[in-house]
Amino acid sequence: MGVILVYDGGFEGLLCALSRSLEEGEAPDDILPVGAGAQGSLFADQVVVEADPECAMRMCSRVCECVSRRALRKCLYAFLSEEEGREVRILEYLRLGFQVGAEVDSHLHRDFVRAVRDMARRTAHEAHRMRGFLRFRLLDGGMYYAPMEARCDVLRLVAPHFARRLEGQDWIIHDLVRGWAALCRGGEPSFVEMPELAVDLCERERRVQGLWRDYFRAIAVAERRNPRLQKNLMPERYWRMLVEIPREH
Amino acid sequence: MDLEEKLRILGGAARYDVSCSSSGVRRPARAGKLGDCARYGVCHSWSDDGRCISLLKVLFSNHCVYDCAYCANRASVSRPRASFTPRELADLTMDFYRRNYIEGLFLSSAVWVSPDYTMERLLLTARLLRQEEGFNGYIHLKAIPGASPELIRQAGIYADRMSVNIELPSEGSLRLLAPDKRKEDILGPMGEVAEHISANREERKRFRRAPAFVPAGQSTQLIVGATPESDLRIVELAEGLYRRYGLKRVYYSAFVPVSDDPRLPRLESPPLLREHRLYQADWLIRHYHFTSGELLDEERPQLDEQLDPKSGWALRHPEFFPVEVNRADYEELLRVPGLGVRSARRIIQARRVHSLDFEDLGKIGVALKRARYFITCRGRYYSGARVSEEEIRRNIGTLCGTSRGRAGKANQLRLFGDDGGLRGVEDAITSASGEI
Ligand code: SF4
């Protein structure tokens, strides 16, 4: 009989249990973050394994020394990528990593040492987009706020990258389909839950609003026009983000 | 006039300067400051014509007394004018950077008044972005042919990158469409930058906080198809301002005309591809080591509109190939038809620890469409044989087919892509990169 093992959906948690599948040696059937693996098997036991930040500790230092920071980092961008199955792959990651090291990343050949890297490398992809498409919006108060829609829990990622560059500035990022913010005012940004907020813009934002459009409009070259490449480049469901909008709309 | 209009005005005025490009720069963030440079640079945004919006370009006045025939601001053409003020550009740049739309400003502008008036209002702008706004983002700021060394010097205190537009590739093309600058003006500031910027480089060795000198380094762009020059000499153009002059970046834009003057050739439409051709030949030349004589001689001096300009080559030098991907070193792969940085790089992770067969390239995302023709894999062609060179210019003559009753419209025909699929040239012409 197989075991599914349940951890409370974070990136700590996770490591607990990849921690408790690679010491007893046996692989699980699956690892499912609580409530996805409702429904149960018939031919699996579930069991539950608490998220205890010092076992999380323990584990993240074993991965730094004994395979790589590298390999570390690509786990919790792998975790924070969402993709479904994503946990196996990365304890099938591990696996061969304490066995072979930092050389891991060269296993290529193997699906589950591509996988990671795939979905290690999408989080990457977007928390790049989201330092490029997240629009601050200035509210009555001297707050600024961008809403996000990202595929991949970033937030976390962005976060420091705004906090860094918007010196002196108030501002909320409020990732929208997780319903939870960034909050920052000087200093380093904390993270709250946030499902809905109603935002009243100040005077001044629409005009700066306005001359925003006004440039994006001016600079595309129409003898250029290539939408299909506007597309490609700035994927259609991020434009709701966006305070220009491309032509068509 | 309302900042909307001028807004308008003189963004679109900038719309065909090509480089957006943020990048090349590290600045971390600093107390006090708004702002930091990255140095991968960040697209903010792509407009309509699928170009990536980096900046805030705009010029500062399009106010011209020069009469450059190629150029739609022209002194002798009436049109609505305007002109920025250092502080309505430093106020939208700073509105614009808070709000996440832009990594910064590209200024450049028309030469109103004289060329050192107008290099004095670039300037002042970045000036008070950098003094009293506090601003630590990235500053492009044209160099305007004919200012005096000592503007030139001080404008490149304050910003990341200068740039000066050469425009037409030859002197002849030059006297003949753009007879107010002389090659001089043009070539005098980048030759000056160019050493303030390898004193600087020097200067820094022994005193790192010595303030910097236009860190991303400078950048040029060339127009294609106004003037008769041929692709070669394009390409040695620019080969020899990456030697000389140490340029970063040079551009290539495509010729649209704005004009009806009579020196000007009649196109339907701009030569996108020939554009794209070029950047590709650039990157091959900056990152992977070709030189210009190796694509192109008197005998041919025209890229082929048909072949990329690598695949092209090869067919030309049966004898470097095949190449064996588990032994052959990076800068080999790199002459590989279809592998580029990235792939050469998996390449040499993968085999370190398995050796590698065709199905492994597949699976470490190698595409294998046009590089198949040119490698083995542990001695062993792709499928076992060896094909014909026609057979290989049939099948990876990029172009597969043009849509008939459209002639003209480089961007509809379509090409293969890197990754095996159809995809439109139109994704690849405007990318300004030419990777390949
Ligand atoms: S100097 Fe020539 S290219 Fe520049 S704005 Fe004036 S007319 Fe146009």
Second form
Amino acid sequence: MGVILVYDGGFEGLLCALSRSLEEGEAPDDILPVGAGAQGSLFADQVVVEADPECAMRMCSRVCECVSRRALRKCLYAFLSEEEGREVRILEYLRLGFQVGAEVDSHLHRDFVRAVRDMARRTAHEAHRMRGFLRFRLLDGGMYYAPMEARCDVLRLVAPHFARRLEGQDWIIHDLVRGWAALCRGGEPSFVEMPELAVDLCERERRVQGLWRDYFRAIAVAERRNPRLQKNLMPERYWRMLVEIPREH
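Mind pulling up the form predicted on its own next to the form predicted in complex with the partner chain we just looked at?
Partners and other molecules omitted; one chain follows.
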């Protein structure tokens, strides 16, 4: 009978599950977060692996020393892609990495190496877009607020960027898809659950947004409008975040 490793859903928990599998030399049928793991398989035992910060740190050090720091970063980004089946792909990638070291990324003939690379790239690309497309709104009370609807779980990747860019400012980046937020009050961001938030724009913010939309309309050349090209350059799913786009768009 096989085994399904069940972890808490976080990267630290996954590292503990990976450590157990690699140390015991087992090939689990699957590695699943706790919610999905409960559905399981009739022909596999479920083993819950508790998250242990010390175990996770040892695993990080082992990957950096025996494979590379780049490989650890790639595993993190692949995890944040939220692609189904990513856990087992990461396990296969690391198992090979501990055999061949930093050369693991050159083994592109192996499907799991390509899968980890592609998942990591999707996360990095999504984080890059969020850094460019997020728009902060000034709320009553002086807090800046930016909603985010990302396909990958990139909040922890983009928050440090804005902590540097908006040094000394109070702000919130709200991940509407996952119901949590980065909250910064003039220092390092902290991360909190935030399913919903009532947003009240200040009067100055409403005026500024109106000016941006007027500018957008003024510079547009109707004869050269190309919606297809516009959507290719900036996918429509990002438009809701852009305060400068007129409502008719």
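What you see is a predicted model, and the numbers here were worked out from it, not measured in a lab. For clarity, a rigid core is taken as the largest C-alpha set superposing within 1.5 Å between two forms. Numbering follows the first chain given and starts at 1.
Core-aligned CA deviation for Arg204 between these two forms: less than 2 Å. After superposing the rigid core, the Cα of Phe191 is displaced by less than 2 Å between these two forms. Once the cores line up, the CA of Asp214 ends up 2 angstroms or more apart between these two forms.
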